[in-house]
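Starting off, we have a lone chain in the form predicted on its own, written out as structure tokens.
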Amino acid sequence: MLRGLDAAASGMIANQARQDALTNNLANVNTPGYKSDNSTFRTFPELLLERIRDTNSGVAGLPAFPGPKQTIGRISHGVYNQELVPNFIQGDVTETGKVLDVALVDEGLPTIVENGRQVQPRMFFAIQKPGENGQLQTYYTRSGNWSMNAQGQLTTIEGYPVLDINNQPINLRALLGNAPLNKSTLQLTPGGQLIAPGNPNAAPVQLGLYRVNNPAANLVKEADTTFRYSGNGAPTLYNPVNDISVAVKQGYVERSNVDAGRTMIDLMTVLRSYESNQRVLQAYDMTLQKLNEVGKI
């Protein structure tokens, strides 16, 4: 019977993982460039019973059965939330008409075919942040609301460099010289070039784009809109030949690809689900109170 209670106690714990996980994704429904998470549950390895010991228990007053042990059956002890998994679709592109707000279109990717499976290749911005050793790494993104800080660089809205081809901060004061930053001075191509038209003499820059072929797999979510790259080497950068069908659009942002309404549905479901747990708890053990007054008895 205790069996019971342990499956119960695992699907409350792995709802309210899928619980946070659904929140966490309602919290950023505004966070440009976000990338909403999809929990998978999974079951616990089962367990084979076997009746055995059937002709010597070795206990007194115990029924003995001729035979050798049979297979009573499978059983298994409850799920458990897995992993988070993101998912990469491309959030809505959103005019916004300033001058540093940066969208990726790359819906037009092709699809490709790694280890038997077919996956959706996606392009990402390259930025430059603090790692777990405080050392400073590259990780991607796909939120492009960016700014100028004190320094001429241009970043993150969270403080981050972005990074060149070079992988190097990218420094709009130097390529703009003295002109101030609006959208007459400073301009970006479909292939992701920074240029400036009021100062022919600063060569342009072209943004670290880096196309990512499984970003499943390969990506770790660091914080809600960086990724770490897991795969073997780096990711490909960027091919205006391959990558023809892939557009860096000025005065845009890509929005949260969370869907609210689909979210709250989800929400209503793992709460319904956690309170079916909490009756089956409950109801075993309102059953153990029962039996531990019948053995006072």
Given for the second form:
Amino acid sequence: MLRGLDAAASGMIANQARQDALTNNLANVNTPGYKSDNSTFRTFPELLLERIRDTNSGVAGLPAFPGPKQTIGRISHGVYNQELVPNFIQGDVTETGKVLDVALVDEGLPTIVENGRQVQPRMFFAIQKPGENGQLQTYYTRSGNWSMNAQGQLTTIEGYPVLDINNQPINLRALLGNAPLNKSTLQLTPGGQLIAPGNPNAAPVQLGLYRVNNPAANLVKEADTTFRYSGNGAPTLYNPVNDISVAVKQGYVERSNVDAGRTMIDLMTVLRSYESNQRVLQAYDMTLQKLNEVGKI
Amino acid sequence: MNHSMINASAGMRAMQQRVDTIANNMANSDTVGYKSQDTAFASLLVRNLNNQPYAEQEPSRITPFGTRPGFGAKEAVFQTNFEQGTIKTTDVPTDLYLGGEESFFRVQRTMDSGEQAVLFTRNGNFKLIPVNGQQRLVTESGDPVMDNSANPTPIAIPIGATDFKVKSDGQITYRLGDVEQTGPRIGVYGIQNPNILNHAGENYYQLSPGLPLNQYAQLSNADGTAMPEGVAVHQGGLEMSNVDLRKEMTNLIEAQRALQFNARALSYNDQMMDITNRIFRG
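Next block, the form predicted in complex with the partner chain, ref. the form predicted on its own:
Entire complex below, previous chain first.
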């Protein structure tokens, strides 16, 4: 069989996987806090091709014995979509004027070098949601489109509680007292502290803000615009002294960081690449057809 | 159907819902007491796939092992913006509006089942209609407006009453013959967290089922108490819709373009499937 046939097919499959990632980005072009995925291709592991030398037995008149192996070279058998790397760059921050809309601005965090790679640390909000085993776990998100539920808790749009610095859900009713919920009764400092100016007896609540040094390597994308921490240890808690370049903005929402224009161009490129792989497949098919014709009487 | 087609169609559906919400806002840009709505999105389900089972064979990876493709977006929630609308002066005595964004008039409606439903509204476009030998204060839809007593009763004044006046604390006064009389007091309810209100149609809101009324809606003007700061009943004007048409137009263009992007992605996928079908030409 011709080796390139499988390579062409693998190219089509890899392009399909890339198309999946691109359409998912495009579907989330208006999702607050969404981080776009970039797909990276990798060749299949290379194989060493060798030929058994069967022409040289060395003795005249005797049948030929297999001689020593001869190396032909290396061959690769195609390509696959190795990973989807989320792009953690800051999305556009847009003003909504709503009291419980919160955006994290962390462009100023200095880059660090981890395992020889320069990485950009990012800040995240901590929320609580049921994990795979059904138990409540801490997840991280950039989506700051929040509301207050009937129990008075601060929650995400999905209804998952937002956590404070002690990993506890935040009770806004205790903070507000009898005051109604609006921008003058509930304020958020740039350091992430919720304060109720009308209720001086209530202690301010510090939002749980976490810094992940290498988000691409340590965060796993989950549903509902959340991330699960999969690295060693735990993310670093926000430090008001060191992380001065981080700001929490009330009345703003961080939008999706998907670049619709670029995604459209990528979609076109992928389509054409898919098509050329199909052409190659067809060319191999024609070759095989010719082979079939050889034996025809 | 392949994965990317599911993504594109999920995206299209979410954007379509956003366009629907915006269209509804624009249609109600002149509705008294209407509060604009917005949709918020969240990404859908993500699954974890492994290209091959051995993590050590992929040494140059950036991300944790496996690939995690997503399944598009969904609209997670409708959010209502309870910001105060602009005030239109009408000089009609029974046109009232409320100061304070978290305040509502209480309305009672007899449902088809005979049950008395408690509804809240910001629409103060009231009328006086004769019922049982009295003039009753009712909303545009004809449902009685309730007073401020512990067991609220519909507000009514005698027939023949003139010079209908409402003070800022909700107290009604009128003139019967030549004598100024004090009538009932319009009940004003404060709802700390308007997110718990559901839309009940006709500009009414209702507490989510299962939430006790006395715990979530507080009477702001019980007899003998003053209104909280910023809360007041005003006469002779109407609170118009708080829809900001410029903002809605911008959102509409944005949502429409996003819808188009997803439709285009669907069409690219269609072409890809066509290419797949053309591999074998018979």
